[in-house]
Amino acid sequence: MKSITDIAIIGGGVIGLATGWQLARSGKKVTIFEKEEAGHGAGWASAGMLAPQTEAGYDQKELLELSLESLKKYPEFLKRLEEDSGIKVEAEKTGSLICALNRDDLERLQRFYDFRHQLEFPVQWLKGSEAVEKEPFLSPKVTAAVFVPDDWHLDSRMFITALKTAFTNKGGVIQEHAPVTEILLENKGRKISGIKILNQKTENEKEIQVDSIVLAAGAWSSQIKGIPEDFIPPIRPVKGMILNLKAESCQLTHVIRAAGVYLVPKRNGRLLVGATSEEKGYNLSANIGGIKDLLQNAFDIVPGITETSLEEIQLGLRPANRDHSPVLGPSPIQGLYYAAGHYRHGILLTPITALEVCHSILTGDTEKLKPFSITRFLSSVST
């Protein structure tokens, strides 16, 4: 078995990519396998969306409380970034403004803000002419709205280019086109001893000897044979549609979300439209009742978008988890590691599960990641 790298991280998505790149900054040797283009899926088709403030879930405790720790490290880890890639990656603070057009939508929006006001985040209840006046281009017909100052933004694919260039340059290598069909184990299955690799071209398959497996696949990470059934995490593809338009005339200023839709506006005059959630397995396909759908409620709150051009549809499937919530840190496998199953939070998570996957690699500490380890999944496991 040839070995050529102390760690392989399995998937060349947004986490893979920085949890390799923190790697790398340590001093390890680093290779990152991904079956397509690295950089190319989720995370790629995402707003970049930064709001855990909005996003909020009512029984998800520690996951906000992860996502606002990550939050929180993103001007030192862009900073970083930008000193490794040469590439300055700017969040956006633009605040969001969470509209209600109707009785439910109202209904909807107070427990949304009473929430919120529980957690004593700075949120502002805004009447209809108020939310208006903030933001011009909203419909007249908005009857209230919920301003979340501390939201942010950036530009998912700026970001995702910038971890790749700051990657290599640190010595890390990606390996495209080159799915991990099989983790291998020894010890009786307790330790893992490399991977298999897979030659599109020859259909060939190598084996590659390593001492750390990072397992990142996104949506595939329940696809990778040699794992044992206890330890695979339970992580289905959820699809999801962006619009992507052009916005000359229509210059939001803040994220503006309703029943069923969001838009994103970014620097560049683009104007992010999202996003569906549906479950087909592993289609990628455009659904035109989803585009329908995106576009009658992305009219109904902002009218003026009939005065953009669709530019792209963005499509990626989002890694989720039966809790909707990562599996972070090492597995009952010696040397086997999970940093998979983000769902639609991947980018805002970015920092916080490079940066304490890493450290739990390099120092075996693990106390941060323990609410989101596999076990949770299980009902009797020995770690």
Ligand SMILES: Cc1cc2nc3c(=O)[nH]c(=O)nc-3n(C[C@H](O)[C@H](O)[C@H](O)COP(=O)(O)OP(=O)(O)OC[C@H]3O[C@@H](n4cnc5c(N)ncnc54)[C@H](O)[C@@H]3O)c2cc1C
Second form
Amino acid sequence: MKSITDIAIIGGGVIGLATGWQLARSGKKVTIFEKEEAGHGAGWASAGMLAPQTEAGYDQKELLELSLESLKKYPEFLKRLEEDSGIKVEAEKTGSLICALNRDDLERLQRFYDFRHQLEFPVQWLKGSEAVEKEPFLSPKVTAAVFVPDDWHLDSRMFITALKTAFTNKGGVIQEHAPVTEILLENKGRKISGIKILNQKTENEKEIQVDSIVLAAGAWSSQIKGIPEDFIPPIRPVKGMILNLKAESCQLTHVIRAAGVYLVPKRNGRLLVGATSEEKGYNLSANIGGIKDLLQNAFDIVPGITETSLEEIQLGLRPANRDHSPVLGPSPIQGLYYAAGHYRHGILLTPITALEVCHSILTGDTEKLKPFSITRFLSSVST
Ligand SMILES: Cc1cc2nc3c(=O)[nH]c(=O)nc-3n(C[C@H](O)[C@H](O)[C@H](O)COP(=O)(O)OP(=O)(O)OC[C@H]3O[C@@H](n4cnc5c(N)ncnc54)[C@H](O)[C@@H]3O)c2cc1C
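Same protein, different state: after the form predicted alone, show the form predicted in complex with the ligand.
So here's everything in the complex, that chain up top.
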């Protein structure tokens, strides 16, 4: 078996690229193996929202803490990224307006507000007229809204391009069209020894010896052979679709959320309208019913979208674990690490994932990642 790298990262999505960049920055010899083109996984389809306060789930305390910490790390992370890539990725703090149009929405909005108020997030309750004053493109039918001022968003494609450039500038190697088919083990399955890669042209497989592996294969992370069943992350694909509109005539200044839809304005005159959530396996086709629902819901809240044009349909598979939180850090198999299952929050969680997974590989310190260990699924089976 040939050795060409110290660390192999399986998957060149936003998480694999960012983790690879951090490891390469620390002087490690890293190769990312990507089954298609690096950067073009779920991250390429994403809306780029960095919104832990809005996304806070009622029973996901640890995920919320991780998300808030990741957002805090963003400014420094983007500064380093610019130094290493030459690409300036700017995150915008526009805040979000969560809007209600009817009685059901209003009840949900009240619960949304109360929970965040309890957590001492600086949320503001607005009457419909106040919301329309803040964002004149909103429908006059908006009855109330909550303003979440601390939400950010960024251009996720520019972010991913910068990560790819920074990784290679720091000496990292990307092998594209090189799917990893199997993780190889030794010492009675207690330690990794290498990986098996398929050459798509010749259909031959080759084995490569490595010291460490980071599994960052997004929605496909449960599909790679060789991992003992107990340690396969229970990840499934959840398809998401976003409509990318050319919206010069409808320039929103905040992220807008309402029942079944969000609208995210981007600097280049684009407006992202998302997103569907579909449990359809690995099928990535654009479903007409989903397009209709997104447009109808968007029109109800921002009627001016009828003046926009459809530029692109963005499709991606969110990697969802059983509990919708990621699996991060070492596995019980020596040399195998996880950075997978980020579901709806992979862009938000990129800095903390890359920094902490890198830290755990270099130092063995896994304190911060403990709540996200693969072993949490083991205990739920045995109890
Ligand atoms: C419509 C939509 C909107 C979203 N909006 C947001 C948002 O606003 N904010 C936010 O924080 N998150 C958002 N997300 C979620 C975010 O995009 C994901 O959580 C994130 O992209 C996960 O990153 P990843 O690198 O794990 O997976 P991916 O980006 O999917 O990358 C995984 C990579 O692994 C490769 N791969 C798979 N199997 C193998 C193999 N065997 N060998 C080699 N390579 C392999 C794939 O080809 C792929 O390139 C959104 C997602 C979608 C779909």
